[in-house]
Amino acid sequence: MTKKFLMVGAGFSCAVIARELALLGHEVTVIDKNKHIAGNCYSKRDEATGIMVHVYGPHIFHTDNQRVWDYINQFATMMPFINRVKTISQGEVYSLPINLHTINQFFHKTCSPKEAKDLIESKADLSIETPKTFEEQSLRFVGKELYEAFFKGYTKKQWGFEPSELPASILKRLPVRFNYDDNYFNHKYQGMPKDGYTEIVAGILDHPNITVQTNQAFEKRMQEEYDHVFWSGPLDAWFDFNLGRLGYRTLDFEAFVDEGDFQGNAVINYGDESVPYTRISEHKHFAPWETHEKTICYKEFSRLCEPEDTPYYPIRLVKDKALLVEYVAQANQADKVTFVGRLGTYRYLDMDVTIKEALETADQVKLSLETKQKLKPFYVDMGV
């Protein structure tokens, strides 16, 4: 039996659900309150420079998981890509994540592997024998003069907290490499889409059983018409803030035009707190089989998300897990919705997640379907 399926949100987590209950033959409608689709993945070409400009922040694609890169190479020719992330610390430039060229640097040294880990070693606080703050966490696993270089100034300025006040989990594990490895990341699969990640979004949503809805607002009546919502949005917006707000994290941008080659790189951190924005990112860099004459850079400034901004990521201390606990409770008596994506369960993804997570809820709607269940508010662990 043909089923009406509202996505609210035009993101990876709709877009993927979309496609594949319209591959089932559902009618399935995908709005969005901004005037494009691709959410904060949306990426589009500079006027000024003709540069594929990420415009919410840098997204580079990386994932171990087979299932998803299959997926995405569907919808578009991903070249090689490797982020290799510089930071600016005491008037230094250094290679992140920490890795035997950073120590051998930053110490002066000329250190082998066991070396520069028994070097470590010594540095590293020893007394704390269970970290229970982020400071803590950093000072048992580098030291504090690491500590101090590399993620102090830089975790006050992305987070706005002390990293005192800031719990152990965020830094999961040893930030350091005893080789000369400066690949940010470990994934099996890196890349960068060769025209962008809207065109991506788009090839998912073009299927004519699906709908596409920019700069439409979602509006409650809605939910009448459809039989089923998957929402996108934030979780607490659901539910007009009822309970409160969930704290979020949100970036400003200040972008710049310059000829040449500004930074030499895709992005330079700055981990001095007296620099007052986090990072820089060289767009021209994330495409680097392109070639162009200009340069656009964006500075990027973290701060305390407003009721009127953008929410990029959410904050998830004490207070936000407690409040988070009875939302997701009450989402649990909720009907004719589900809940997804990073906004939707209030949990940082990356893309290739966020896709792995869309594709097991499509599965888990398609089997609801087949044994007539009724469809659940979440398809992923929400124990908080």
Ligand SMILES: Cc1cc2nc3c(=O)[nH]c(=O)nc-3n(C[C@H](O)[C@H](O)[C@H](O)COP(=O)(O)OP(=O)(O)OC[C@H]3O[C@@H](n4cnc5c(N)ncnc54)[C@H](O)[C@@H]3O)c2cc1C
Contents of the next structure:
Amino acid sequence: MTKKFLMVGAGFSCAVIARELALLGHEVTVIDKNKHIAGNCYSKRDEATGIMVHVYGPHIFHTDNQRVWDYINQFATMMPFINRVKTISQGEVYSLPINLHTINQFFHKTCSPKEAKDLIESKADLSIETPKTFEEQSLRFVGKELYEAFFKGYTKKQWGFEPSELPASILKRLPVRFNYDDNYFNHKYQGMPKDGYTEIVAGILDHPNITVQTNQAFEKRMQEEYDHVFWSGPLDAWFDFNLGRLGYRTLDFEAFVDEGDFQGNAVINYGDESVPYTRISEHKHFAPWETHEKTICYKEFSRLCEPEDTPYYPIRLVKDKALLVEYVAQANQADKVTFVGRLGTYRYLDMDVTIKEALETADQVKLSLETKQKLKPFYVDMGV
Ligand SMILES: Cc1cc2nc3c(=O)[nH]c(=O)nc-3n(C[C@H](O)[C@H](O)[C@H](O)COP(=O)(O)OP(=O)(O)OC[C@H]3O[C@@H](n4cnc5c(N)ncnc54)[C@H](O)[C@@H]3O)c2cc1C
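Cool, the form predicted alone is there; where's the form predicted in complex with the named molecule?
So here's everything in the complex, that chain up top.
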């Protein structure tokens, strides 16, 4: 039997689920409070320069997941793109992630991989047996000099906390490569959509059973008009923040236009605490197959998200996790709603993980509909 579904949010999560359900013949309405589709991945051509701009910050597509790569390629021409990030620290430009080039440049050496390993081991603070904080973990892995140049200032600016107040779990693996590989990501596939991310989401939503309404915020009364709601807005917002607000970091972008080439690279980080921004993105370098006379850059500043701001990164520290447990308990009692995506499940999710989870959620929903089972509030592990 045909059902009516409401998708709150026109980002990847709800767009993918919407299409899968529309393909089954269901009637799907997708709403978004923004004036545009594509959520946090929204890209558009800047009027002054003609450059494709990633409006909510730089987005690079990368994945190991074949299903996701095949899926995205149905809706986009993916152009080859490798993210190579530089960082400016203490007056020098280095290559990230920390690799053999970074180590040799930083310590003014010409180490082989084996020598560099020995060097870093000699710098590691082995007196820290069980690192508890981010600071201890970094000192244990790479030692004081690299920690101060590459992690301390950047992390403090990004998270708004002293690294000694952040959990060690943020830095899970040794953040160093002992070769000259400066590809920021390790995944099998990496690329940039030729016509931007908005075109991909538009393609996903382009189905006769899908109706899209932008500039339309969710209202509680809407729930009655549909068999089920998929919610990709903030988890706590569904409950009108009745237990308090889950903590997020937000970003402010300061855009500026210049002639030619401003920094010669897509992303340059700023490791020093004395520089107030975390990075500058120069958007024309995300599309190296295009030529533009002018250039547009975004300086990125991170701060605590206030109620009226756009939530970007979930903070997920002890306080937030405790609150999350309570919201998840409430959500598990909720009826006719499923929480999806980065805001609905309060997790940082890359685009490929978002699409993978949306496809898997749709698989589970199909199964539940076939077997006439009630749809669940969550189809993902909430990690609480
Ligand atoms: C700064 C930044 C950089 C990133 N860079 C990368 C990258 O390089 N590579 C990568 O793979 N991933 C990256 N990501 C992750 C990527 O943005 C997410 O994977 C993706 O946006 C998740 O899609 P979503 O649909 O779950 O959420 P969103 O895209 O956030 O969509 C949710 C939508 O819900 C709408 N909404 C919320 N509340 C309501 C309401 N009450 N009524 C109506 N609509 C509502 C919002 O307006 C929004 O459009 C980055 C994320 C951030 C924050």
